[in-house]
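Just one chain is shown here, as structure tokens, and it is the form predicted alone.
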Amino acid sequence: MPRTEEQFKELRVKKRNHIMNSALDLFAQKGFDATSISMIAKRASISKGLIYNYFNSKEELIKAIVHDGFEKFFVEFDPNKDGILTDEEFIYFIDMTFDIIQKNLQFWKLYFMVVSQPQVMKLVEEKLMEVLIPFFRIMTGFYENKGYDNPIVHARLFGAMLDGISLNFMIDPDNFPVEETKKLIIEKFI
């Protein structure tokens, strides 16, 4: 029996995700510049030409990976999408943040590689800002509603702290005090 249009779409999404995951592993291990389309094709066990059916270039591929990773991360932020973060939503976001960091360690390795290389950061900056600007706007509103002086500084401090936590967890995942850190963040930042 021939495949339906829906089955073709589903296969295409699976193949695209497989390519992205293969590229993510290589980018996180070897770096962006040291990873070629040929290496990605080999890791994905597909032809180099097939990658170009999904992505026009290696640059487009890294943009898609970064955008997808942050979309998955921030979909948990402000779950009802009303633009206002409540204390309960903030606590939920903290819990989900740690869960996402623990489950997607390769993505966070890639993220730190990207932000530490200006030429690679330029490739993904626009996509990254599409996600980060609304995050900081909502975080700023959260601290504004709580009556904090200079709420943007608190929002930026919170974002920088999440980066630091992610980096420290990445370095020593077996010994990082996840639960204690979550409790402390909630205590200090709400």
Given for the second form:
Protein chains: 4
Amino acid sequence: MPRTEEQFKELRVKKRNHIMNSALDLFAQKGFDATSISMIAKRASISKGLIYNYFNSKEELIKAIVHDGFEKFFVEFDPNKDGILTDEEFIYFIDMTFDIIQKNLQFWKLYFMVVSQPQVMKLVEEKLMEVLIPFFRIMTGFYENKGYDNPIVHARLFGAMLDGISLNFMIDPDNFPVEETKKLIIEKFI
Amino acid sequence: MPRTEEQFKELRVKKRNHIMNSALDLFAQKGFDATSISMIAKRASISKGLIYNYFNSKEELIKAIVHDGFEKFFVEFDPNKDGILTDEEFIYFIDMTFDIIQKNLQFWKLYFMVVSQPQVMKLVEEKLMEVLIPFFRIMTGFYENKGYDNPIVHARLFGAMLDGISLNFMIDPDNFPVEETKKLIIEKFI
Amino acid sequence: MPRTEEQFKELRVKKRNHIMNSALDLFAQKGFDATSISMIAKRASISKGLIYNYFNSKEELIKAIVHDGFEKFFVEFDPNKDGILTDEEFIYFIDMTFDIIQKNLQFWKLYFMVVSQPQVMKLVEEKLMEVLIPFFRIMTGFYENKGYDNPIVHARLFGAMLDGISLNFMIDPDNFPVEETKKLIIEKFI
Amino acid sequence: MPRTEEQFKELRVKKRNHIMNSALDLFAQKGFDATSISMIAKRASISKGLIYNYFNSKEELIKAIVHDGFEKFFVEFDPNKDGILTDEEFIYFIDMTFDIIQKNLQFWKLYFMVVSQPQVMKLVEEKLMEVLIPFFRIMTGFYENKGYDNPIVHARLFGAMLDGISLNFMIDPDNFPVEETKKLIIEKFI
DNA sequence: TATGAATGAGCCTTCATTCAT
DNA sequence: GATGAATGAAGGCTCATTCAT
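Next up, the form predicted together with another copy of the chain, please; the one we just looked at was the form predicted alone.
Up next: the whole complex, starting with the chain shown before.
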């Protein structure tokens, strides 16, 4: 009894995700260059060759991981999709951000790795901008609506601070004072 | 008749620095793994082998670069070395920080590369802490003296923000609104 | 459709032996250090990289060769496996020894190379002892049964002489008076 | 006050010997390839360059060591230089041999290393023969005078046994039953 | 005579990628 | 779709030897 095309496709998607997750774990733990295709294959319990059935190269693989990760992040940001952030949404967003980072620690480790390694950054620059530009637009709008005279600088500082916090949180997640930091951010940036 | 010991020593120090500078350029530009010893040799206009006359391994080389860089940074921080930061010193420090980053862009690229690549981070973790711990102690003291009730969280947030700003500045130095950001930081964090 | 596990295994065993034989030839002919992985690959008509698919390092490779060789030797010694050597078995053993050396000249060259190169000896010391200790036990038993008062010294002298003969035979096999030497040994050591 | 030419020459000879001794130690301990010129220089407390002032190459150096060692051995063998060995001289020779080996353990380690490494053997083959041929001539003469019908085989077996004993002694000098072995040799080979 | 910086060839090893099965 | 043997380029590193001083 042959499977339907649908079933095949679903299987492929599942396996593809499985490979990406295995790779993400290793990339985040060891770095891009220090992770070999062999290691990924072993971790995913498949053969080396099969990886090339799903991704054309190691670079395509990390590209796919980063793209996917940002796609997910994008969906969770700006809840009602109107491009406008109210104070309540802003607070909710801060909450969400820590939540997302905590749940996807691996991915954010990868993110910083990518950002600080030019050779890898090139691969994902475009996708990154696709996410960051709307983010800055919304944040700038938020400060504009508050009537600040330099909303762009505010937005950039806020973005930078978020990067910094993520970085620090990621380096030592267990000792980071999450709740108190949230409060302080809200106090200072709203 | 051989050179005097003095002559040899001077030669070594000079050449060592030359190698470190060449390596820093490439590490910052391409990343640690993507930079080969061959490339460093070519950039420094010396033979591959000579590098190993000055550094036992590629890892030792990056270690030396990071150590050196932090040593310099350490000297410029806390101007009067009393471990106490006044408001004026704080403002001066913000100024200095941007200055230092601007002048040593390469080094700070390297710094983020190091922090976000576990395999490299291990090599310099100790030295890094040697610099960061006093920094946090002083910052915590600063907020304590201001009578805030959670000086540690303030200090961490400030540190994180500084990381984030450096990172953003570093990625796109030409379009970063330096002066306005400085003002905003002072306004928000003093 | 991939090969069956069976097919892969057979392939591996065959290729592994092929590599070991190629390596043995060269090690025996040129010495361990003077034989490069490149040379072995060329002799085996495979790529350098493939050798590392079968052996983790050059050291592992020589280790495997020595282990294998001794394993074979061990099987041919002490024919009826009772741990006791009769006069007839002793004579047979002398015969066998020359035979084995003659047939595995390469391997015995390697053996002396190994024994006299500390850095290589370390690698195979354990395996060597695994073979030599039972050999000495049996030889000591042989002289004990003859009622000699210093069977251990007899056994050692016999072993030493065998080493020496092998060494001399190996250096110039064509001019070595095999048959007459056998007779003389039997005459002197029985 | 300039030194006389004589004094210069003596100094050169002394330094040359010093280098050779340092090198011998290391060659015997680590093997020829595993010993670098740098290590020899360090052990001799001189510069790398100076070694090349005394020896044209690493190969020349080991050659000189082996030549020198055999020269010394040759002098101590056949005490009265008449080319004839009496029973007493033979016994004395056995004694001497163990003595010499014990006193020059390093050198004899080197000897076996050399013999079993074709690449090195080539370098000293000629010199070796220069010593071995007279040795065999004398030993053959010894057995001829005793009226044996195969004096050459006797001589070769004796030589081989001496090699074997030296090898075994060298591998584990502390546990070798020197005195008893001497007795046994005399008993069996005279 | 003596030094050690400098070279460059060559070594061991790794790994992304291909391909026959 | 799936396997893993096989390749080949490149990387880090060592070391005999040379040479300016």
